[in-house]
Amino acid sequence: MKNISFTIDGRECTSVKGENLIEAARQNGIFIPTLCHFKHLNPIGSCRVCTVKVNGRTLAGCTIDVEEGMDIEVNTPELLDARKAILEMMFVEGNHFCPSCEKSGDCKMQKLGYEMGMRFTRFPHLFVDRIVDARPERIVVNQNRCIKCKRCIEEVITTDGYKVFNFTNKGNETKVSIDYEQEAKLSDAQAEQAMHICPTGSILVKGKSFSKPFGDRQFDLGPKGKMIRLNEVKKYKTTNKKKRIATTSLAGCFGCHMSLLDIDLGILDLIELVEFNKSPITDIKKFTQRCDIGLIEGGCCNTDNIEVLREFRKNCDVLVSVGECAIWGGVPAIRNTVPLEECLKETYLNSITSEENETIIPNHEDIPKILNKVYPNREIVAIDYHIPGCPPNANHIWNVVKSILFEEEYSIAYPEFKYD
């Protein structure tokens, strides 16, 4: 086979003529991320996470075979941002609730989110209500999480050579469907293989759980010593000597506040640097002074949440969304796939705890009005910074706060940067 030369980001590389670009780049020590590419499968470029530029043209890297003299761009700022945007769109297009997903910690799509430093998405979540198919004998298929990578279609084959999965419908309605007759023929090992080759949590095996403690999951730790750089931290000049912090919890569980306190004795060092104003920690109900930074836990599910959030924006120089609920709605936003009227009827009229003949949905002027959906904070007011996690690690929260308030340089240790 003929060896050829080409460049990646200006670096001279060599490979066998006709080698797939993903593999050729890997041979030269350059990583191009992808969710749909398997070395032995025909490339389809469905995920587009491997987007590169070849001789000035933007293409899916997995669909390219290297040729002599190719000029390839992989890690330019433009391409890095484009890949990050594509990944963000995948997260919002499907209902990827990482804190409640069985595959969290073993999900390749989640891992790419960590490595790209994705703290929030610039696009609104769709909250489409798709089918979760539990009819197969061994497998559950969650269409919400499917990214149509085609891995299961090509890889999951019965012993007598029949495909178990296939595409049905066309265009935007395309989905991966399962042949129940063929699925029933799978051995336990074959069913588990289907679960593991899926790069998301779309395919699960009944009765099989990942259920590993943090630290034992595949993507918890990353390469030893790997740090995620906070390139977008804004620096704020403040005049008062001791920094003032305000905190609140909106549509959340107070788990992020509990994490705030998990620095244990470190809080004694912290109070030398900051003082708390309006916060459940101090039980101060109203702002008594303007604050340098406000930490917001939880999203907005009612009119009172919106009022409190706007008050924080008015009284804080820097506003930070802390945790998944504040960033995109989190677990409370699971209700966004169901119409509000149906939610209220289920809660107040059809619940097993409803009293007989009680047919009233509370609607008093003193009760905050429930919103049509749970909104992330950034859709209500401008948010300066986002700290993902459910909840975020305590040291992570305070290190980010200190980096903003005291103009310190800070990178996140890979194990601290999580969505669950």
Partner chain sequence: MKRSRLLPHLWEIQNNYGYIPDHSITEISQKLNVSKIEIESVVSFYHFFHLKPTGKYIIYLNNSIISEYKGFREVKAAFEKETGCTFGVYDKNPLFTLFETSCIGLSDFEPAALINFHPFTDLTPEKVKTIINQLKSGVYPEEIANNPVSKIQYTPEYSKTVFFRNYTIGNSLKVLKNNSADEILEKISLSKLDGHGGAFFPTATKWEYCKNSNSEQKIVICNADEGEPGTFKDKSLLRNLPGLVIEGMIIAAYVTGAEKGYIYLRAEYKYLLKKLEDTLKEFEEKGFLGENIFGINNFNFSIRVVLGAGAYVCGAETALIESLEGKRGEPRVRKYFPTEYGYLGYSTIVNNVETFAKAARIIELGTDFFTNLGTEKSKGTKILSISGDVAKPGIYEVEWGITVQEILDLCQATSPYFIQISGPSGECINNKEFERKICKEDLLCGGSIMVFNKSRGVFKILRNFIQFFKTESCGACTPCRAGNQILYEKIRKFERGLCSQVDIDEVKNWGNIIKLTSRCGLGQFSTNTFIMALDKFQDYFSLKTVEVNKNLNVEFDMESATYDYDEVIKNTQH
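Shown: the form predicted on its own; wanted: the form predicted in complex with the partner chain:
Chain alone follows, minus partners and molecules.
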């Protein structure tokens, strides 16, 4: 095999002729993100997260063999944005409730989200109802989390050579289905291998999940000292001399507020610098003055949430969605794949504790109406900044707040950037 040279983003690189671009780039210290690529597999080219340009033509990096003189673009702003967009598409197409996912912390897609600094998705979530198939012997297939990367289709083969997974249907209904007969033939080790090669939490082995505690999971810490690149940080102008903050919890659990308080003694320093206006922390119910920052926990699940949110928008210079619920609905949005009627009937009329004809669905002019689904805040008012996490790390929150108020430069350490 002969050595060849080519360029990546203008930098001279060398490799052996015919080497796969993903590997060749890695050898030259350049990282191209991938999800469906697996070293020894034929290129699948399905996830498109590795999209690059070769001599000006856009292609999936994993399908390219390097050749002499190739001019490859990897980290141009256009490509960085396109790759991030594809990842965001995966998040909105499925139903990825990280805090309740067995694979959270060990999920390659989630890790890629951290590395790309994905704080929110530019696309609205689709909330399509998808099934969880627990019929197989050992494996559970959770369609909510499947990104259709095809890894399991290509890789999970019984000892006598039969495929266990395959696509069924086409178009937006495409899904990965499992062959029960073949699955039953898998050894324990093979089943665990299937779970392992799934880049998300779609393939699980019964009795093998949640085996590691928070902090010990594969991607909890990340490379030491690694900072999350946040390349979209805008400069916000705030108006007041004495900085004022307002907070509220909409369809949330107050977990984000607890996290706010988690900076321990740091809060004493902070109180010197800022004052709180309308907030559960001060118990001020109505805005008394205009605020620099409004921190919103939770999304909108009822008419009152919408009113409060609009009130905040009117009274705050900068509005921040804090936590997954505020950003896209989060855990309360698990109901978004189920029609409201079913949810309400199940809760109030048909639950085991409700007696027939004894219970009603609450409704009164003084109580807010439940919306047909949980809406992310950015679908109601303009949101200036998003802080991910369930709940977000305290340092992450305060770093963002301080940066907005005092225009301090900041970045977020890898372990402080989480979706769970």
